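Just the one chain here, the form predicted alone, laid out as structure tokens.
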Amino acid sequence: MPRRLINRQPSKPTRVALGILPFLMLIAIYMMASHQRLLENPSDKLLPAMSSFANSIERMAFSENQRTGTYLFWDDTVSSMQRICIAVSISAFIGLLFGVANGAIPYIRAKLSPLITAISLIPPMAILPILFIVFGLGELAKVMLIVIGIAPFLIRDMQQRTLEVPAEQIIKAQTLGANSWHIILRVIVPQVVPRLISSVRLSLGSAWLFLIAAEAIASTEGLGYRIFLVRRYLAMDIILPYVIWITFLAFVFDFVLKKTSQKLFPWFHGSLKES
């Protein structure tokens, strides 16, 4: 049997090397482009040199701010992480609760499913002013924007995953005398929780988008706030490290969720080809 490309699996070192290669290529392309622009204009701010990034990181992360007496980079990180962790946790709980209820109980599905579908089609950014009016400019409005942005998606996905639970399992549970509550807790929930984690991983990009938008409009600290604060000065030496840091945090968040799911639900991942 010929070894076709589709059947070849890279070894772990090869997989790591291939994963790192695109990042190294991007860095090399940036450095060449930056060098060329700085040769033409040493004051160019669009593509600053690597040394500018190092100076900015040292100033923001490791030098105490004279006005606030804090380290701005870490303060921004803590503020943003608190908001997104709270919002994603609330959204996951809502998604599991209403998704399973909609999928398992037809009367609830008939009543709530159309409403949730309609809410999921509303662009969250369009109602951002309403959130600030209703909830004020504090933390609640920022958290609610993320919740409204991703919770309907999680509900609809959990509803579908609940409906995909094999009917044979439901019938067998009822034959053994299980009531509706037992079926939901013992049969359905254990099977949809790992799928909930996968759905949360897929929604992280949207969650970060809504967080950055909320912080940019109404906040006094946060990663999104800092990016939009310095944009007027074309401070790419601050903006780009912040963007890279946000990407790294999102990657770590995703990685932790993936490993947690693999540890708690190995049976679910055994039949999956994951990235």
Contents of the next structure:
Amino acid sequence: MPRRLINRQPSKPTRVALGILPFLMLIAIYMMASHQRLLENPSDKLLPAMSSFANSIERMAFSENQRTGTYLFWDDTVSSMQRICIAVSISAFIGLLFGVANGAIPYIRAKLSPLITAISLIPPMAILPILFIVFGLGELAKVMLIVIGIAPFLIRDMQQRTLEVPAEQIIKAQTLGANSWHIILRVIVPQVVPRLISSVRLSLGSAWLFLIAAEAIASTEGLGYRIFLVRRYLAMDIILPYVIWITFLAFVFDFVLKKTSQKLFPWFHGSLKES
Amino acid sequence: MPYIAMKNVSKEYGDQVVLERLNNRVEQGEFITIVGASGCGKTTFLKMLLGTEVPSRGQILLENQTLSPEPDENRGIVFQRYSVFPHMTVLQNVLFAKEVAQSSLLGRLFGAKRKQAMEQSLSMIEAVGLSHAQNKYPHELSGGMQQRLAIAQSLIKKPRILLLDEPFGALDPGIRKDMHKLVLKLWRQYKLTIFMITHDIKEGFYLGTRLWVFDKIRNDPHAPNAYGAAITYDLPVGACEAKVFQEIDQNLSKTNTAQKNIGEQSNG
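What's the form predicted together with the partner chain like, now that we've got the form predicted alone?
To see the whole picture, the full complex is given below, headed by that same chain.
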């Protein structure tokens, strides 16, 4: 008698093979469609052949740009990564600082919590013009857009996580002679930091969104800037590799955060089901 | 002068009277077990001793001083769950009290001070039988071991009162027996004054020197919240008969049924 479908587990190699299959199918479908279109019209730009991708990547990433004398692809990558790393670090720090203060100290919460809720409801893209006016068109405005986009979410999440630290632990710490500062430093912060990492992982999607939006509007280099620039020439042979590269960078970012958290906080991951 | 004195202690929340005029005294070194029907204010009473609740009227004195209205080092507590820090190993959990006492800025110790605090912590860990697990995190420990840790953590502060809130309620019967032995051993060894809430009346008769029963003296079926509970029995443990035990058991189940009926009425 075969077991029910929900109880059947694929073995590890099967799982890997099944995971790769949809990707291979997508690539195959793309290649067939591209082949068809190019047969009809060799100068079609919508679905370029693999060889055009290779050419473009070679041109963008492995040969000097004639005008600037640099490698555009890597310049774009470095400036985008710089922006997102700085912005995410600042946001995480703000999230931890204000979230824990709000969660742990009722007098601070009473003052700041309504304000932060209100700020978090402002659509960040709506105030992008204000950011450009106030901070100029330089790096600061782009970093600020990301910070304004994700920091309120992180603050609110950290506040919630702080409030979720069981009251029993806070009471226990007081009976052990800890003052408010000790409780924040030794009981609350170490317990919310791994949760901060998971919230940062969740907010990375929005961070990329805001980064690309800011670069698209006002920038002179960056992954988002390049995509929007070459859109004018329907350069799918550049846009698609850039999109795949951005996806890959986002994946690496997420993966590194996950592994770091598992390494640093075994007690947190030991009592949780992994996602 | 009694060690702990309760003078006309009452507690109410709005219209609901939980505890009424408690008057009692406790000497140093007593081990009091508290039983009672659910909703009869045992936990409220423990919270007043702990400092997370204050009496609506009357006062509780510890050596003639009013108890401070927030938890402090005079009182140790072991809850049924969640009273150890999940992000610290067994050793770090016990060390915590020593660290915050001696380092007000960082709450951490280094060098010789740390070494000395470690030695004390390790001997405390040994006293509760957790030496083999000193570097494990709480999630790697069984429920009984976590409670041993919670006790060690409190005892290192040498609290003047140790409060146990159904500490063994979630444990298997076999492990509970081991824990009884441990608590009795530590109580004698460290000359502790203990208040322990339990819903297992047998536990109350087996452990400690005194058994308190919290129950409602008067009960008005039309106004179930109008009267609070008080201490209806105050018995020296070991000197009472099986008849008393049965009587208490019956009374409590009567109150429990009465409250259940009220609950059902108000729900329906």
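Numbering follows the first chain given and starts at 1. Note that the structure is predicted; figures quoted are calculated from it, not measured. Whichever C-alpha set is largest while still superposing within 1.5 Å between the two forms counts as the rigid core.
Relative to the superposed core, Arg15 shifts its CA atom by 2 Å or more between the two forms.
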